[in-house]
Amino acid sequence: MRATGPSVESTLRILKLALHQFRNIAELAIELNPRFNIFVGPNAQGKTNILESIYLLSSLQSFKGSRNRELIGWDVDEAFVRGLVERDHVSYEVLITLTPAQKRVKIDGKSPKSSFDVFGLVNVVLFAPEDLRITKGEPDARRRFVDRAIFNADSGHLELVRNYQKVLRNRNNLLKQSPAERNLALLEVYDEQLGELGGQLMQRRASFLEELAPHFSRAFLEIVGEERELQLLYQTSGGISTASEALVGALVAARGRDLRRGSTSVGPHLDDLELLLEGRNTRAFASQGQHRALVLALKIGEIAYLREKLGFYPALMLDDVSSELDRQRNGQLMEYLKGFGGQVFITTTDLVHLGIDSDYQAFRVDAGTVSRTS
């Protein structure tokens, strides 16, 4: 399995990483290899925390959904993550300072006008054991995968999602009010706003899945080694179309039910991604090995999609996937990485699991202390 795409040199690299009081890592300052960076050590020593800090540089969020307080070391009230990033042959220093109450961001020593100015500087794809929830779990895991992938290519997508969620909260709060307090004229305004934003959100998701599908199918074919019928289907709640007008109509039709329930029963916050293998829903019928192959194919497909959109490879983070994949899939993943032109960050309990013969730098992680190793 080889990385495929246009012949372009990756222009995204994280050159240096510094941490201060980030989770169990009191101090860290390392220079990173432009290709492979491997963090080795027993479980629960802090390897994943390093990947989490890199993810924070990308999205200002923890991929674990952790609050600020949980990201800051014991008995201290402030932490920081600093990354020196090279993108399109221009270097940027991104500094994120964490307190229990807020995140403060500076780029090259200056505060950006908004957090949206930070997004897009660091594009990363994460593959972690928890990602098996994408194919096996509830719809929210699949929605997060889709929205995260779109955001990676278009940072403005996050603003659309947040605006939709804000109007959704306002509508739900109104629906929970007593009949005497409800402002039905305001409900009509929320229906129009939710329909416009939700229609845009559904259209973006549907377009992304249409573009992802051939990359996903190609990756799955290479992983399993045989032709299989594979489909990615965007399922809207209530089966409505992705047009804003259709969503507004569905919201109006559901108004009586929503008022009784106190919540919004249609919209992209309830949509799902259905994966079909030989016409059967993989969530119900796929084997454990097939689930692993499907998630791996989705991640590789996302990388190919992003390379096509961005013109270069995103950084790839692999959190202990060698223990989650069987020997065959792990070997196929490592084979893919040989042709992957981007920067890679891997955590593992033992280098023997990887079999990487390319240029790499290994770091030993022991109780939050990180040191270079051969």
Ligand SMILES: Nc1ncnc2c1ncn2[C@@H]1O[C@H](COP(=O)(O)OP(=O)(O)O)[C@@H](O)[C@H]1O
Second form
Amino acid sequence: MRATGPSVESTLRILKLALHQFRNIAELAIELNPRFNIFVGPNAQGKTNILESIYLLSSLQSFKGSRNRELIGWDVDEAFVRGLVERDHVSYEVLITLTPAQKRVKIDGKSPKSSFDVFGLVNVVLFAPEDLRITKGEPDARRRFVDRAIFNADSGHLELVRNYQKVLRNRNNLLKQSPAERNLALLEVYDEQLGELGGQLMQRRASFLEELAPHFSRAFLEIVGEERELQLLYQTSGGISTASEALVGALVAARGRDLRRGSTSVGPHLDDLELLLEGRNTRAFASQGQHRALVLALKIGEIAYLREKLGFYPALMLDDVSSELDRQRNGQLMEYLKGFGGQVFITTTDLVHLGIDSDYQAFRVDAGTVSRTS
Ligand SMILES: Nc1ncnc2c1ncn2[C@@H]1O[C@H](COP(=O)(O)OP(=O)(O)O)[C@@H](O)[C@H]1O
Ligand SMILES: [Mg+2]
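Now the other one: the form predicted together with the named molecule, given that the block above is the form predicted on its own.
First the chain shown before, then all remaining chains and molecules of the complex.
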């Protein structure tokens, strides 16, 4: 049987973006291209700030970890970011108002019941030069990559992470108390709670990594152009299994040590992710070029994973990436982008680096002022 009508593909598009007193951008109101949007200009003009505002629509947070005060223009006390978003054939207007003390969100003019209703509306994957930390840096950069990717497909994941962190803080506070004020019965309760939440967290991470692995390997193969043996290994702290009972057991066993140190020495807050290339740990052995290829493959892998989960491509933001990649990898990235069906936001100091010649809108960014170039 044939389908009776054309199937309309599901997409995510940010149709319009408006900013008011956001960082160095006093006013901005632009219509965006459904495919490529390129922000061009010399350094320190506001290109990254525009990406940061779009990221804010997605996660209510700055990817730089900045506080409200830093996001609001220097001489004023209020800023806003407004986006018109079309997701799976439905449009939403998302408005985020920032004051030094708070972020307020409205969707179509109404306050959502919880911020969890906002998360997951705009799915974006960001690739910035600092992302090289994921493969080169400390484990927390890898944990953040993993949790952010899971959260991108399922906003409930954030609640799990936050609940885990809350109980972890409680347990650590108790561990720091003097022997006289410590309530060991409470420690019993925390170990149970932390074990339960931590087990769920580890299982989520493990199943995500299992699903990511083939996408990651395929992307890496495409980028480097030759078959290489690549492994993505999830390392739980203490090498325990992901079962809640295993974590409860490990927490109970660690109590003496944890009381002496005043902190919790086992659990998913200490997890790591190991990348092995031809059996060697890339963190120690990979070249600069290989690190770039690995991070790019992780991000492209994340995109493929999200497309499977969401049914459409997330938006992709590339901050100054051309300057970070060598010519060959840059070419491969642009080649990939041609087949990528999602919306793309790119910042660059020079349009000619990119080699994008159709379906795009370029904007010139000059001291916080943004104008269309054509
Ligand atoms: N809260 C703020 N108010 C005004 N200007 C800001 C604020 N935060 C950052 N800036 C300015 O924004 C500029 C950096 O913008 P950025 O987007 O990082 O530039 P680039 O074009 O290099 O990506 C700098 O000139 C910085 O002084
Ligand atoms: Mg920048």
